[in-house]
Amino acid sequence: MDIALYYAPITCALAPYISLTEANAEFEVRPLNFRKQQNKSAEYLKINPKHKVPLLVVDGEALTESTAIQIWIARNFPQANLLPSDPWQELKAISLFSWCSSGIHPYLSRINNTAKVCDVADAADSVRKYALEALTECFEIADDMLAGHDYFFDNFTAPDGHFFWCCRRATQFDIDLSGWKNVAAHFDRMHTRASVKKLLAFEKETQATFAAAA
């Protein structure tokens, strides 16, 4: 089986690294350098319109968005445990891969980026202070469900790599995560994993590629 899995240094690409990784899939990665907009490449667009990351393509097929990529995996490395066994409870984990994408994600990038969703003159603190009480609630939600646990289930699932993304890309924003302890707990515990030190050193390495190329 020919994997490859398409990804951009920052990006929640870094979640399906982690999870091929702690599944010891054997998968290529192809960088794109957004600062060059290789996404919007011709090449790129005829594989993936969408021009995100990440993208999996398996034996020449295609597929997009962070929740069938990461299902995909599971399904297909079940040795990896990366979603629990129990149907319910795989439900239940599958829903915490939507929140972080359409739940999180999407105020974390209006943070990042306020003129796409808002091009009203001097609107930008507005944006920005409505997507971090957004954000305040949402980690308020993780902090309690994550109470008594070192992961969301009883061992590390994929959900857990997007999360730590999700926790990531906060800090990158300068938002405080030591308000809440379950959640700054998580983010720390991911840290100390084998898949999320190799893939912050492949992001590193990645960067450095780049600047060099710039």
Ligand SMILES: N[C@@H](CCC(=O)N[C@@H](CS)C(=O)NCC(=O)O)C(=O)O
The other form holds:
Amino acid sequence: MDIALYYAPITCALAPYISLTEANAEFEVRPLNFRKQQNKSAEYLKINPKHKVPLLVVDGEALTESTAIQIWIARNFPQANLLPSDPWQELKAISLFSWCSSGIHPYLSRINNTAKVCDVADAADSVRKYALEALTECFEIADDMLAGHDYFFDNFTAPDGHFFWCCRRATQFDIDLSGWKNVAAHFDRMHTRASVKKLLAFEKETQATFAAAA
Ligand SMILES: N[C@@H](CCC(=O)N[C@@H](CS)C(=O)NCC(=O)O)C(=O)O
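Alternate state requested, the form predicted in complex with the ligand (shown: the form predicted alone):
Up next: the whole complex, starting with the chain shown before.
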């Protein structure tokens, strides 16, 4: 099986990288330089008209959307236990992926690029304020979910990686996680995993390669 992950540093494509690494999968990473708009190149748009990452290509077949990609990885590497085995818990894990990608991520995007969602003059601070309020609510909910647990389920599962990315992106916008003790502890715990260490080293390497080519 030929697996390629289209990825860009900083982005939510970090999450499937973690899952593939946890699964011990052999996969090729194809990094895109967003600063050079490689995600909008004719070549990339041909395989992903959404111009986003992550994109997983398996034996030439492309799959978009983090939730679908994560489920594909979990199904194809069952020994990695990337989803809970109990059917109800499995659905709760899928619900968690969806929440990360459609309930949390959009607010992070609004903070990242206020102009993308509102072009009213001087509205940027207001967009940021409301996004931050929504994110605060999300982190409070996640904090309750994580109370008394190291991970969202009995052991590490793929949604932990997706939520880790949400937290990391938040810290890059100077959102202080320390007020949500369980979230902050989860974030620290994730940094101790070999998959996350490998991911962060790979990101650094990729950023250096992009900088050298600039
Ligand atoms: N719903 C998608 C969202 C993916 C997404 O928004 N990716 C961002 C990076 S975090 C992206 O590629 N943005 C580039 C663009 O929109 O042109 C998913 O969960 O996979």
